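Presented below, as structure tokens, is a lone chain in the form predicted on its own.
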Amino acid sequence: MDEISKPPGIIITKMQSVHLDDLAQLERLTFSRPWSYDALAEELQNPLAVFFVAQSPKDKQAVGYIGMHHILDEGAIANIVVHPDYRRIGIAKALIAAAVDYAEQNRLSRLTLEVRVSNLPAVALYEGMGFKRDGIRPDFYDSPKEDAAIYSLYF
């Protein structure tokens, strides 16, 4: 993948224990079925997960993440959020980076995600990170129900 630059300041780093309280909120503020706190640190102790997490420069809080699970040679993305104040300045896109970088040196053979139909500048996004769709999974998500779009990013 080009050199993707990420936003002045944003330290993209692995995901730890001083982390977590920042991510439940976060969680809490963007999702309306979101991760808590237990589950998000079960993640640390779990051998498949691969979460990086943007810290910005002022005072190192959490201000977004990707979470995804290695399983054999694929990337199963789970979750990429941007704390609303920090989002359209490039975070999510270095976040999508760091995976792409880590499935790049572990030589996975794709990246997946699904999104919500609805969500077209996350649509936006993964297309223009080179993402194809491809396919649908009808009633996917809750709170509203909605479909979720497929994508993945082959290697």
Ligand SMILES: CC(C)(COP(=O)(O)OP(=O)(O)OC[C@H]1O[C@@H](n2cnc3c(N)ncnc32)[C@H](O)[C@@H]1OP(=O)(O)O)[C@@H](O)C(=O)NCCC(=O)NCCS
The other form holds:
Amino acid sequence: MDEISKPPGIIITKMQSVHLDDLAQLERLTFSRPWSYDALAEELQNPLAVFFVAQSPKDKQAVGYIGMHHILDEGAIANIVVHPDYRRIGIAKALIAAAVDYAEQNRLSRLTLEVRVSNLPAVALYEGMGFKRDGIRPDFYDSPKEDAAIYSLYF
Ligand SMILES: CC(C)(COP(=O)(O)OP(=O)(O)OC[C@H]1O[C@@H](n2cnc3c(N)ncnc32)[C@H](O)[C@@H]1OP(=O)(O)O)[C@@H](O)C(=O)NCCC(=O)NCCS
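Next up, the form predicted together with the ligand, please; the one we just looked at was the form predicted on its own.
Entire complex below, previous chain first.
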């Protein structure tokens, strides 16, 4: 999949170097332990990395992304984030749909991820997309310390 159009005019495309400034800024805006520009840039060279970006049609701003690693027959989703100004219009759903599309095309057996147990928007997103809770990883996160819930979508 090179590019697919999604409502509301947002384009989902593969991550490229032109997106890195916007995504590093989005990381800083969102997370207590953000991925840096350099960490994101390294993923462009990582053969296991499958990263999709949501791009706004007007100014080509990168307003969200999903980052996944294709390891054996699994896709491990490392991150998904959408800019606060663009939330609740289906962008995260479109990003996950792109990951599902990739998984189906590459015959993966599952997509898997961890999420803070208190992150109710993300939990609602994953459960709404059909992910099932596999278990809990106690004290998985720092800043602040918190359990992770493990979710998987099986194919
Ligand atoms: C979680 C996040 C990625 C959702 O992005 P989004 O583009 O707003 O999500 P969508 O518009 O595609 O919403 C899809 C579904 O997710 C759920 N959802 C999203 N935001 C929600 C919220 N604030 N409260 C409750 N449910 C929510 C809903 O079920 C929603 O479906 P609906 O709009 O039909 O009710 C976004 O809130 C975000 O970037 N959060 C900060 C980063 C983060 O926590 N990432 C997850 C790390 S594991």
